[in-house]
Structures are given as structure tokens and as C-alpha cells.
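Only one chain comes next, encoded as C-alpha cells, the form predicted on its own.
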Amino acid sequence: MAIRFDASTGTFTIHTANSTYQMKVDEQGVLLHTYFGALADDSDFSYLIVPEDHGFCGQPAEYKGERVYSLDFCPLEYPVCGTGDYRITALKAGPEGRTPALDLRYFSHRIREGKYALPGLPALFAKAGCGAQTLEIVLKDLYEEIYVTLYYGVFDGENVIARSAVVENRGKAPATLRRVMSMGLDFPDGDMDLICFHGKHVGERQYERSALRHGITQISSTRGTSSHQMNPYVIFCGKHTTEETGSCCALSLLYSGSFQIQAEVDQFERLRVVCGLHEDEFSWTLQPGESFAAPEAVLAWSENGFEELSLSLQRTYHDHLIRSVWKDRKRPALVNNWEATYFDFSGERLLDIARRAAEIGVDMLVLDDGWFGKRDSDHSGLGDWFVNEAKLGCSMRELSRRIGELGLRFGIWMEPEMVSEDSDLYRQHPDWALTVPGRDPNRCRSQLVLDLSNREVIAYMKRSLDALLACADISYIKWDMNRSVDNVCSAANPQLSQGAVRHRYVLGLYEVMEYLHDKYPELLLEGCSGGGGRFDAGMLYYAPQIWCSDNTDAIERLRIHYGTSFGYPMSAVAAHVSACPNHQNGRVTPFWTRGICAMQGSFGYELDLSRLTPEETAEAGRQLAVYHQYYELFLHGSYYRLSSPFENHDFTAWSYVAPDRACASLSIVYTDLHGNARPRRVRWRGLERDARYRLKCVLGTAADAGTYTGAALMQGGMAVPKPECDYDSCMMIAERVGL
């Protein structure tokens, strides 16, 4: 069993393939955290907790004059406000109208087969035969009928532990929740580095590593989304941890709204980590008999560097988080008309692009913004999800039929969460937008946010989606969201605590997406929020791919993809070839380089294919042929970061290796050129040592490179071909030819 309870010591020990996690119920019923790290045994690790009088560390009431036991010193599994623990806490709650203070003690536990679920929230699921187990530990307040159930979902083969907390009010009066974290975790040593993935619009998930300092370090978003600025995924690691060596711990929150991850190095050089909903503006009334579930957090541990950590999470999210039927299907190579036409298009203009797309092997045309209501700029029309047939020159059904006759599928863009003030919807229902009474609302991109805590809004969104999907043969929806959430006040629920609106908004979003998933299982849904503003594990539960960034420049995408790869499967990264000069930064890169960069994820084009030169058309055909031929490698292969664009300014390299190691790809993009440059090499990883591999160049300017053993390619490496121009690149395929 992965989960074991020793009644003689009061210890719960969780083993995965490569890690051990342990808790202990002490003599006072306090649930202590005793160990998380490399695979160990069932020993009681509480011997590492040395009781002492530490001064200004208070004691629980039952200890009275005794000073060696303090919850301000003990490592705690789920720390709460009100126990004399002055460090960051996971829960701040209490009876309504009274000081929030709890003192949670062990009440009961249960170990069962399978993985727990969280109704209304994304969570990992267990496939048949995967051997997942669930541990439930119930804690109860000493004074009130408030209970907290800690959930642990263990995927021992994947080296992953999922966690959540559910707060229940079994009393006779309401309780108020002011802070609810999904988990807490105490490390005995705070001398660690923190890796986070910060960013901005068109510059998401930038890798940053820094030493933890005394006090509280916070990674968070208050924008109503997981945000472009900070991602709900972090790594804690040793000072000398690298891709292939050293200890590290990943923490990923499966949530798409405002979040908070805090790390505190305390007075004794120890580290406490908590993560969950952002506490700003949060207040939740829990009526008698009600419960509140915190979003799920996922933990993974590696003793062998970041590579093992990333591969574990990527496999777990592909196998146990993404539910779409498309996760193992060949996803269509598509062309999106946005950067080709923006708002200026007609049905015939779209058909011109579709004809060229069909000629070169594209699978789908996606119609982006501007097809609905009065929508020729971003100042009007959002919310009016009826087809502008005058603009198209035909019905949507006719357009999709003609595109289908060319052999292409048809997809469409929507932004269901938003409303323009110049729209029929807003004129009919101004109270459906989030606004603060008596104040002119803040605007962004000339739009307001619909109140998804309002059941009428949720119903309208479902009707709009049903009507759209009934009006044409639509295979794909790109679900966008182009502003942060503020003016957070619900006119529809004035009696509701306004501190609950942000979370209820996310729950409403998930409800609509679950509706789509259940009613239209064949629909391919792509998430988007101005690009990568909502690229999080929670969204993957509903959408198997996410538009990674509005920045389509191949060179800037190297950094964005690099950061994304640490915590997410690359098959979820939607990436396209765009026109040059690039629309975001004006850079000019070779057409083949744009294709190689975009082939790190779900591939497509973001340009006017009807205007390609003959040379570009031929290159696009080669790209699509490679994408189709090696799709299974890119979808199911293990992804290796072979050089970092944050450290190596000459080139960036990455590879995919098939599960049976019979085939692998290696891509190199040159980011700087030098006269009389020194020879460079790159080491492959993940190959079969004793096998022989034939290397051939399938994209770019390099030549085929001969036949070598896996050991030679991994230890000696491969000489990096000399670049022939700015931002040159190549993609090599290694095919096993024998042992």
C-alpha cells in the first residue's frame, strides 16, 4: 500500500515511487508534519522535532507552565490562526461575528482505494488500474463544531501527491471563512532556492531562480485569473540542483482565479509553504450544514533534478488531468485568421485563406474575433453572440459548409465572459456586468466582465454556446478572456458576501466549461486569456490545449516555452507560425525557424496563407509533413530541455524522445552569431545507450549527421551545425537502426 497508518506511533506514511511523505498525531492530537523528501521507510521521523524553550513561543492552554512545546515551533500539517503560531497559516475562520480562531485536533481518518473528487472544481482523476489511493484525515476544532478534512490523493507510480482541504460547519450558527489554503507544508531547512515563472502580457512564464530570504515571499495574482504576471506553479530546490541532479519539490495549484503561494523562512531557518485562494477580498459565509472545498494542489518530489520533476508532472497531467477525447487524438494543424485580417474580412476573404490552407495540408480554419453582432473594432459587440451575416456575406452554416468542401474543419473564437457597453446584451442587462454601484467602472479593451456568480448569466452563456454550435458545423472553440477582473461587486446577489464573488466567478466559469465538456464531447476547446493569462493546470481539466501567448515571435517564444515546460505538458501549448516582421516586436526570422519553434506544441499558422511566396509555401508544406509524420513523437514523447535561453545566449535546444526510444527529435535555434565562433556541442538525453541512431535533418539548413550510438550522443554529444543566417535553426530526427 502507498498509504500506511501505524496506530502505535500515530504516523501516516505515504510512499510514491521516489518519495516519502509523513505526518504524526502527537499526544495532544495535533497533526504534525514530520517528513517529505527522498524515498525512505516507515520510521517515525518525529525524532527530528526537538522540544525546547525558545522564548516568545507560546504554549497551548493544556501545557500551562510548561514551555518546551509550542505550535509556533512545531512543524504543522495544516496550520490555523488562533493557536499561538505566528507564522503564515492555512486557515483563518470562526463563528460569524467573532474573532477568527481555531484549534484543530485529530478526529478520525480513512484510507480508501481510488482518488477523491472535488465537485465543481478541477482535480486529478484515477484511471482504472493505476493504483491510486486516498487518505482522508478529519480535524475538529476544540471549541466549535467546525471540521476540516484533509485529502491526499496518491499516485505512487507517478511520484505525485494531490492535496485539498474541505471545511465543514456542523454547528447551529453561521461561520465565516477569511482565508482557506489548499495545503500547508513545513520543511526543516529554509536554505533553498525558489523558482517561479513571472511575466506580462506577451511575455509569460519567465524562469526566475532566487534564494529564499527570511520573512515571507509571495507569488500571487489578484486579477481574477491565474494571470500573465505570475503562474500558480513554483519549485523549491537545493542550491546546486540542476536539470539532472539534486533535490527539488514542485507545487502546482489547479485553479484559474486569484491565487496565493507564500513561503516563509522563520526565525529558526525553517521553511513553511502554503497555497490556495488569495485572501484579499475573500470572505465566505458557511451556513450550518454547509462545506467549502479548497482547490486542489499537486506536489511532486525529485532527487534527480528538474528534468525528472517536469517529466513526472507532464505525464500526470496528460494521463490524470486532461479529460478531453482530443488528448490522445491527432490535433488539427490550423490556420487562424486574426493576424491575417484582424476585423477586416468577409466570407470570400476567409475562403481565399482556406483554399491555400487546403493546398498545403492544413486541417482547420479558425475564424477569430469580429464575426458577431456589431463588431468591427474592440469597442462594441461582445455579448451579442449572433452571426453578422451581412459582414460574412452568407450564413455561418454556409461558410462552414464551403470550408468543409475544401477538406478543412471549421473553428471559431469566442469571449463569453465579457460584454461591451455598446451591445444589445448590455443595454438589456446592465446589471449583469461587474460594477461598483455609484461609480463609473474601470474598463480594459473597452469591455466589462460579466458576473459569473449570477445564475442568469451562466444560463445565458450556455444558451449562447448551444445556439452557436447549432448554427454551423463547428469542431473547435477558442475561448478567450481579454481583461483582468475588477469592479468586483455583484448586483444580482446583494445579500451575498461580496468577498465570495471572485471565487463564485471561477466556479461559474468551470460550470459552463463542464457543460461544454459533457454536452459536446467531440468539441476541441482551446483556452486563452490574452494568450497565456490563464495557462494553468485548472484550465487543462476542461481544455486540452491553451494559447500559450499572444506573442508569436519565434525567438521570444523560446523563453515562454522553456518556462512553461517546467510544469505543463508541451502538447497543451498552442503555438503558431506568424508573419514577419513580427506583429508584436518587429523581428524578422526565417520561415523555417518559426515552424521549428511552433512545433514544440499544438501546431498552426497565424498569417495570411494566400500571400505566402512560392518558397514559403513549399516550406509550409515541409513543416506540415514533419508535423503529421512525427505527431505521435511530439504528443507522447518525453520533452528534454537541452539548453536554457536564459543562460545560453548563442542557441536554445530541446528534444523529444519516444516512449520506446526508437525515435527522437532535436531542435536548435540560434539566437546570437559570432565571428570565428568556437565549436559548440549539445548532448542528447533519454536515448537507449546501446542502440544506434541515424541522424537526419528534416527542417532547417543543417545536413544529415551520420549514425551514432545512443551513448555517444548522450555523453559526447553532437556538434552544433554552423548557422548560416540570423536566427537560423534546424530540426534533427534520430531513428534507431539497430543495437
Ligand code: GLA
Given for the second form:
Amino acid sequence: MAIRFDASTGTFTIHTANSTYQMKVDEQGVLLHTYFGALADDSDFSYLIVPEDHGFCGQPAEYKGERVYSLDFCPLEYPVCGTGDYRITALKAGPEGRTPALDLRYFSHRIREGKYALPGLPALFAKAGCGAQTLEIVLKDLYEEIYVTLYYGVFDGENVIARSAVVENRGKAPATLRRVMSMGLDFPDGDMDLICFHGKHVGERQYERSALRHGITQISSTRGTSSHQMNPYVIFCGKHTTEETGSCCALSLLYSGSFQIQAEVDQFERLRVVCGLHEDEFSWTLQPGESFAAPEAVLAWSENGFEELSLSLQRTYHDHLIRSVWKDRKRPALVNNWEATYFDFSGERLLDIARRAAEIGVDMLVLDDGWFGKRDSDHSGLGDWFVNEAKLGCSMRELSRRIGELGLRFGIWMEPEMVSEDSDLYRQHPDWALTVPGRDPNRCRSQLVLDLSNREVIAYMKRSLDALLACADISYIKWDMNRSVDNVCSAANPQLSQGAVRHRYVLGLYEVMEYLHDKYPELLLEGCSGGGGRFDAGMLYYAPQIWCSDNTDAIERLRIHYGTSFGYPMSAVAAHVSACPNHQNGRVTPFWTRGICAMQGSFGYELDLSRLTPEETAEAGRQLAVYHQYYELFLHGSYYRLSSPFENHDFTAWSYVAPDRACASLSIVYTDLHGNARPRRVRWRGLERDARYRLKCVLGTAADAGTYTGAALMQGGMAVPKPECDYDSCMMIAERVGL
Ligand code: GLA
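Alt. form predicted in complex with the named molecule, vs. the form predicted on its own above:
Below, the chain from earlier opens the complete complex, with every other chain and molecule after it.
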């Protein structure tokens, strides 16, 4: 890692462990982008920008008649609106009430030790003992006292570059921001593919690869959350890039609200990418002396395909983003009562589940929705976070005590950002919900969204969380959020634009989560938004794991986990074994396959354990024994995608390899069956070439399979065991047995 400024050429060169990034201040003081790619050196890459006259590419004022210098042609580091560059911009701003136009030129810079932080926003940090550096480049408008500081952060031994931009008004009059992107990035070649992770409720992060075309492609959410529909994470790659070969670039935004990532292939087949807050209805007034920070974006590069790219991001997010004390601790194997009981439970029913859970080796019982206020369906009660003791038949403290006596920890569900109209909270504070005055608001799951731009609401949320955590011995909270944000008008701040309320909402959410993080460091927080509607890197700063999807079908989860693994550590994926026929799609899968699929992340159960058959109970016991024995492998191992469920329709395979490569797992799940089937092989990855590994089957239907060298398993591969029934599966463990 190194950041260097060369005064003789005006270049800033940033080296990560595997990539180089460069910018240059040219003679006009414009910050050009000159290189991003495989590790290079400090050469001034501006020789690759060959000035030429191009029709309809205008010149900045100082060039007048000279037609070879145009900002419409140059690769720019942080393009703005108003310079004669007609491509997408990173910033659209100007003095209040005037045409938004800026012309940013280099003002100053600073290179310093340590990684910058963004107060109030999630940001990567240097883990203990790891060196980091920050580059700050200050740009200033030619005419106004408007300054933009571009931030770059890098870490020893890591492949990523963190970026952000802070706009500051040092003038005497207010300024208006209409679009503030976290970063811009100009690639010399737009002949690339874009991979995005789209989806829907119960079908998140579906991998989609397509060729970029001329014009603007947009990946975005306007839902107030990062959303089920589009994830704030994309990959740009060469046409032939595969898991193990070829160049690719990852772009991930640390933000949990509405966002946009735009990619424009221009008239010269070059690619410009910008990403940040969604600009829809966004307008933000910067008073004199105020500044505005854009959320952090993270870039990673690989010359060796998607595997290296994912491993880079997964490692960085584990080491430099997740802060919870739980990140390196064994995550409790839990049982959640949602799909077991829905709203229909009593304290005794929960204790029945807890008793069986304790017998088979579960660590925690999580009480889901329905324990508070008047909440026997999803039509009422949200906001009234007081315990319904009549329903439980005892106090929450008593319930948690009895669960504790069984040897289990106790966790609870909450949805702090929402309110039901049929609730005491709404009757007392109707103006705390986001609604447009004079219009009947739209509902989703019969609920409204609380106005987190209102400080009173934030204070109420903190009080509710304090009261809940004081009422019993609670080790875990599942923080849910079950609708998109709409009707965006704040009764407390009616002058704010819709985009500004949306952003303040996210800042308010982060404030409350920061409060929890500081005040209850031992609490295990699991994020959730109808499953994976807010599965983003911003959330990981506060919650080390996230309920990955409300879809608990093992086979649909194969695709969801596959997509998720491109951008996020698998330890962040909460995955549970549920009942069959599956409640979302009616599919029937073997119990062992459900266990194998759920062992890609933080493991648990989502069914009534007290009603399992003796065979299922025995199988659950085996699963838990495997989870307890190999949890370090699942928590710290490198995750390899061995076959894609989007391409291979017969089986999906993945593996984990321990950091010291002494142990690895490989799971295979059949997704289709054939008579007279073709024999299949799967290649292991990440093993030690010369070591010998003994293979044994720990779950599912396969025989133990002998001892082989790492080279044989990685190059020749392993014969895929023959399936014996629909959706059959197995989990193999490879243990190193010496050289
Ligand atoms: C959301 C969650 C579920 C469950 C329900 C409860 O849909 O994703 O896991 O907690 O809410 O209402």
C-alpha cells in the first residue's frame, strides 16, 4: 500500500496490494483520471490521453480558439455540471437560486497516515495493527467559495480503495446541492460487461451479467432502503472474465437508503461510472460554513477473475467494516419461531420449542413478531413496544429466565422504524409518521414509516430499545423493516425536499444503530428488511449478520447465496432450516439438504422443533454437531463458488477453505435428476497443492471418498456422488493428513 504525489508530474498514485489508481492535476488545475487497473508503477499515465479536436466537444473559457482541450473528452476524476462535459456528472450544485454550475480546479492536497472517517456514516476503518493511509484532494470552484474534498483510503495488504466526497460552502450565501455522488470513475474502454444483483422480496441478489451499451445504464433504488430489487453492489468486467481469469472491478456503496449507480458508455466507447445517493427529488441547502458528506464507496480490482474480487471484498468487510464483538465469535445456532408459529404462540409453546432445541444442541431461541402491544396480526401494534404479558402468560424476564435455565440464550425481534395506525403511538403522535399533508397515505403491510428526520422520533426509538433491553435478559435483536419508504414529507421539517428527508432518515437510522452499538456492545444485532431488503455494506458496520431472505427454500437460497457471495462475507448471511412443504414456494426437499444449504452463514432453524419426527430430530442433531465442530471454517474460511446455479442446472457446489488450509468443506446440492446421467466432476479450490487430504462425508448421502493430494482435488477434481432422490446433497470435509 502506498499513496504518492509526484510534484514534477502533478500525479497522485495509489497502490493497493494488487492494483494501481492514478490522477493528475493538469496545467489548468483540472483533476484528470489517468489509470485504474492491475498493479503498475508511478509512471505518469497521462501520455495515454491524446488531445485531439472532436466536433461538439467545447473548450473551457481560457482555451477560447484552441480546440484540442475539452472536458467533454478528458477522463475526469470528479465530473461536475457546468463545464461543457455532457456525460453524467458526480456533482450538480451552485449558489442558491442560481443555475447550478461549477468548475472545480485543484486547490490543495494532503497525504496522511490512518484511514479517514465519515461522522454519522458507515466507513471502513483500519483494524488493529493494520497500516492505512488517506489522501485528501481539495478542489475549489473557479468562481464561488464552494470546495469539494475527495477522500481516498487504502490499507496494508488489502486490494480495496475507499472513497468519498465532502462538499463545503465557505461562502457567505447558501448553496444548493442537487446531486452529490460519492465518486466518479472513467475507464478508457467501455466494451465491458456489467454484473448486477437484482431481485424481489423472497428472491434477492440474483446474478445478472449483460453487455454495457451506449448511453446510461442505471442500477438504483428509490425505496428509501438499499432494497430487495437492486443491490448497491456491481461488477464491471471484461467480456471473457470468469471466476479464475480476467479483469474485473467491484463497486460497492456503504449506504442503506435510496442509491444510484450509473454507467455511461459515451461517443468514444469509453465508460464513466458514478455512484452515490439517489438524486430523485434531492435538494439540500448548504448554509455558509456547512458541509455535506457523501456515503463511502469501495472499489476493488482483480486481474484474476471474480473469485479474487469476492475474496478481497469479503476479507476487507470482515476485517475493516464489521465492528461487532461478534464478528470473530461463534454465532449462536438459533431457532426462530416465525415460521413455526407466526403470531400464534404462548410462553408455553415457546418453551416447548426451547426444550427440544436445548436437547439437540441449539444455542438460542429468538422470539419473533407478535410479543408486544396489540399484535396478533400485521394490522396493528407496531410502535407499542411494551410486552404483551397476557399472551406470553408471564413477563418477558420470566420467559427469558426459563429459557436461560434450559441452557439457551434469548433473542427478540423488533421493527423500530414502523408504526401501525392501530397503535397507541400513532394515536398519540400521528405527525411522527411520514405522510403527505392532505393526502391519504399508501400503506404496505398495513403500516406507515416513522419520520427519522425528526429528533423526537429518534429519541423515542432509543427509549424503546433501552426499555426492551432492560425488561429481560436479551442477547440478540433482529432489527426488521418491512416496507419501502413513501409519502415522504416530514411534519417536523416540511421545508425539506423528499430526497433530503430520505437521506436524513438513513442518518437517523444510523444514529440509533450507533447508539445500540456503543451502549450494548455485547448485543448481537441481526439486520433484516423483509429478509434481504437492506442487505448492504452500510448495514454491516452496525450488524455483523443479516437475515438474507424471507425465502427459506433451500433450492431458491442457492441462487440467493450465490449472488450474495460476490460482494459480502458469508458469515453475514443468516440462513435457517425451515419446514416442508416450504412456506414460500411449496417445495419439498430432504431435511439434510436444508441443513447443508443453511450452513452457508449464520446457521439456525425456523420451524417448530417440538414437532419434528424422530428421524428429523436425529438429523437436526447431526447438523448441529457439524456446525459446532466446523463453525470456525464457516466463520473464517475462504468461500469458493464452484458452480453457478444460474448456469449449471443439475447441481450447485461451493466450498470453504480454512485460513491455514488444513481443513475444507465442499457441499453439493442436486437441482435436477436424469436417467442414465452423465458422470460429473467438481474441482476443489484453495487447497494446498502438495498436501494430502482425507475426504469424509459429514452430512447427506455420499460415501467417504479416500485420500488425495490438493493438486489432484483442484486439477482433476472429485467425482460428484450419484444422487439418490430429488434435491439430494452432501457435505464433504477434507482434512489435511500430512505431506
Ligand atoms: C419479516 C421478516 C420475517 C419475520 C416477519 C415478522 O418479514 O423478514 O423473518 O420476522 O417480518 O413479521
